[in-house]
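One chain follows as structure tokens, the form predicted on its own.
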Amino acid sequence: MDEAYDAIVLGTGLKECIISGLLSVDGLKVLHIDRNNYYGGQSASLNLNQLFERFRPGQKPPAELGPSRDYNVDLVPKFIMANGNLVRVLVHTDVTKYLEFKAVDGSFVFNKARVEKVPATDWEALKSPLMGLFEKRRAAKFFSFCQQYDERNPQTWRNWDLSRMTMHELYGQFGLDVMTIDFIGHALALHQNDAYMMQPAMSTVQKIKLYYDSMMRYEGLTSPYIYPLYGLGELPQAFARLSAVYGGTYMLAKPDVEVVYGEDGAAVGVTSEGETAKAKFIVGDPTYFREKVRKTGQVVRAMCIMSHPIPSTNDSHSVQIILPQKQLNRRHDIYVFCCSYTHNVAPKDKYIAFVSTTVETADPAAELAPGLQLLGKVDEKFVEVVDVFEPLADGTADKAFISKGYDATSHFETEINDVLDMYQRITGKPLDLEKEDLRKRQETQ
């Protein structure tokens, strides 16, 4: 470990992994650390042993649960947007050789108190219970705006500027009702608050646009989202996988690990069992960086075992719905994630269903309730309040580069986002996703 690296990673997290693969990749010598014997940090994929060794400790699961190795449970499950940022750099990086998807069955709302399928084009619109007739009409003229508008192209603007035009302001041109704009503004845009309403309206019509090119991405997609087999806890692994064999080198089982700040205050290197690495500048999740980091508020999330599907779903066996902060009197939405047999992360016919939200009470759990209501007969239930944590500065003067802790959305869109700031931070240049793929590259060498 007594060596020089130009970068040093801290913790396995899947923040952790896709920066170190990009590195790696940009060859850099990159030496990543994690405190834990096991890949994956908060982000890690437990089986059912190690669940119950967590929430109820000496407790064993009970045989009608099944075998503990069918389990692939993930401590912050997110699924995936089809054609997002995730997908881009997965494809950039060659990383799919080493992992398996399948889509997601299905992507809900909650309104009325009743749980419906998010439309997200114009025809979608035409059919969707959510709507009365002529609000139908109205929310397909904005979805085929919405699709067919291109930044590049002003014959799709219709003369509206989208970088001065609010985003309140562009319903209004449209005569959307505020049951629409709420199901639009969280379960297609995915935004989490409605702030984004006296912003610039160019970054959530482009949000949209996603949403439906990430349905149009792959043949017989019912859902915008795709999701690994057997849970997100392969995807740090394939990304260590990538770093490994562009020269990174990896050491797990280092719980005394410490980071090394030189006179300047600039971080040097670390410290771990009496040996020094030194490197030009260190990267880590805000647990390796207790004193740099602020807390932002904390996330509650429930992880239930059940033998069903979620009802009012059509039966999918993996599915998401986003309860919008307005249908609760809540300043945050909650979400509700589903996973099952079909993507191996549970024996056959058994289902793993999280709800998470942002904690606005003394009472987490209890914030839970509207999302846990929609599950059905649950076989088991594990609470996990987990504080939030982003760093105080950007890491550009003490050479700490550190990632923002998970959020409570069930999707990866404000993740990776996060990710490719890092990286641009320290770099000094945008991850230019336009490039020609790894593979390319290889072949032309």
Given for the second form:
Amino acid sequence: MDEAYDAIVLGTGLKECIISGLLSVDGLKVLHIDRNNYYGGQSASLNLNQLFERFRPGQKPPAELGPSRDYNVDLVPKFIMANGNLVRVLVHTDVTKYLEFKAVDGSFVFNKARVEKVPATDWEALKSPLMGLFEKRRAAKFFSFCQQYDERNPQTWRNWDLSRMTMHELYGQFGLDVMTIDFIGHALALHQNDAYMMQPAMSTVQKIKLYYDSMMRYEGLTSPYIYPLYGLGELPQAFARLSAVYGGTYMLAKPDVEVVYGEDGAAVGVTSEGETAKAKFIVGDPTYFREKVRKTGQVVRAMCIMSHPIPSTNDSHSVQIILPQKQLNRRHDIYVFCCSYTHNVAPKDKYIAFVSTTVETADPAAELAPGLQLLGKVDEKFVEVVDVFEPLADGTADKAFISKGYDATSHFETEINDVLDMYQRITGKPLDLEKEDLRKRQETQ
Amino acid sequence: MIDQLVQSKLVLLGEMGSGKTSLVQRFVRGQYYENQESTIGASFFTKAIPEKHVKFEIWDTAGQERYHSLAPMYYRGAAAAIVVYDVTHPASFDRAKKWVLELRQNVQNPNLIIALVGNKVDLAEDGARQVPEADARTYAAETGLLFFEASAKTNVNVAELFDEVADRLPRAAAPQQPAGGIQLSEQPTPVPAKSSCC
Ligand SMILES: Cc1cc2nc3c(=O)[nH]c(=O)nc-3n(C[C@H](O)[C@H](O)[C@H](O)COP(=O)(O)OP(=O)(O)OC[C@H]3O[C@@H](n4cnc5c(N)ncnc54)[C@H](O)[C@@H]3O)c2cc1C
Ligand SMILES: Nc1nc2c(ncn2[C@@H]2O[C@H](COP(=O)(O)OP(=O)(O)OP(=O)(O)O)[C@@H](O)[C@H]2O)c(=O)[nH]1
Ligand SMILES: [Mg+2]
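Having seen the form predicted on its own, could you now give me the structure of the form predicted together with the partner chain?
Then the entire complex follows, led off by the chain already shown.
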């Protein structure tokens, strides 16, 4: 380990592994270290024994739950937008060859105490029970506008300047009512609160387009989401392999690893077990940089093992339900996420459901009640409250590039944007996803 | 009639320097290098055995094993694993046993074929052998493993090893994955724009 590297990456969470993979592909000499003896950090998927070890130390899982190894329970469950940036990174790096994905069955929204399918297109709007007859027609026109909107083609703009017009004003142009706006803003554009209403409409229209384009990305999708077989824990491992294939060095189980700073305060390397490795810069998750991050909030998550799909989701084996804040008199949405043996994350006929939100009160577990109520009978439930951190600085001065903690959302769009941003801060250039992908540069045959 | 080749993922495990890469080089290319470099990076081979209707996708460790940092994803979906030790190196035999345990604990495929291979048997004649054949054979029999002593250098038992693994693969190797998977690298399907009625 007494060696010099271009980059040292600390923690093998998804964000760190993507960065490590991208830097290795760029030709940098990378050393990647984790204090744990497993891959994934916060983005690991646990088997049943590991789950009990973490939440019920000393207790054995009951036999009815089936074999431990058939479980791959995410610590931070999230779905992937089929046309989002994570998929573009996966395809660009050809990491897809290590992974298998399946569609997520359904995307639902909680509305007036009922769970309804999220309509995402003009024709779906016309069938949706979420809206009355006239509202359906207004919503269909709105969707049709968003689907066709093209930043580069003024003919699609209708003389509106979406970089100036607020989203509130755009909704007003279509005369949409509050309930419709609620599911569009939260279940389609995936905003976590209503601050977006007073911001320029452009980014929200693009988010609605992303949802629509994701639905259309692969044939037969019934939601815009996909999810890997065996759980999200596969993703960091796949990017780690990419990094290793391009020469990255991997060391797990280094519990004492610490960042070393030079006299000017810039990170210069890491130490572990009396050895020091040097690097031009260090990348890592907030747990490796306690004094360089601040807590921005807390996320509460319940992980539930069940023997049935979530009621009122048409027996979907994988599903997301968004409970918009307004419906619950909250400031943040509640997210429900469910997947099952069809994604190889549980034994036959078992389902894993998660309920999560951003903590607003002194009794976080109680805040999950509206989501938990939707699940029906639960075989086992584990609740966890985790702090979310973000870096104090952007890393360019102190050569410590730190990722943000994982938020409460049940999709990856915010996380992948953090990765792309880090990549740009580190290398000084944006990741060129348009460049021909790496499939041409195969591993040797 | 065109014979369908069944794709089978085969993974290599074993202590550094036990000869994993050399065995595969011998099998895939018929070559052997005295100074085979330790594997870092590129590490994927394919080889078909048409008479056995098999196409092996062979995964080498890409050096991740070096610091005990191999990702479990590596053996995910494997049809077969070849666990290599060096007959002149008792520690490598102990490590091989640990790999067998780890495979049994983590691999869901109940039909996973594990072959234990004592490599560098060419050195045994010079009296360098440290792992008695009988010990390894007994262990393999007790544990339900295929067993070979082989040499990548003198080409002993290499073809036999891969042939035997191919023979043991479930014949109608049904795809293990549930149906409905998505090929992410596919280009987006251009969807005919449905006309809206308003
Ligand atoms: C060429 C080379 C270069 C090295 N360079 C460095 C370096 O730069 N920096 C550095 O810190 N170390 C380096 N090491 C040491 C290496 O990372 C391990 O610390 C060392 O190999 C562990 O010692 P061990 O296997 O002899 O015994 P132990 O660690 O006591 O292991 C005993 C047994 O347990 C297994 N084992 C141990 N830990 C795990 C685990 N986490 N998962 C699965 N099995 C495990 C081992 O394979 C072994 O069979 C290097 C080793 C080699 C061979
Ligand atoms: N005498 C002898 N030497 C061998 C044999 N097979 C491999 N070697 C030598 O052993 C050394 C290590 O072989 P590799 O094939 O690189 O071993 P490996 O298991 O792939 O090693 P890592 O990639 O470092 O994990 C090389 O110098 C080989 O030439 C064999 O059958 N007999
Ligand atoms: Mg090798």
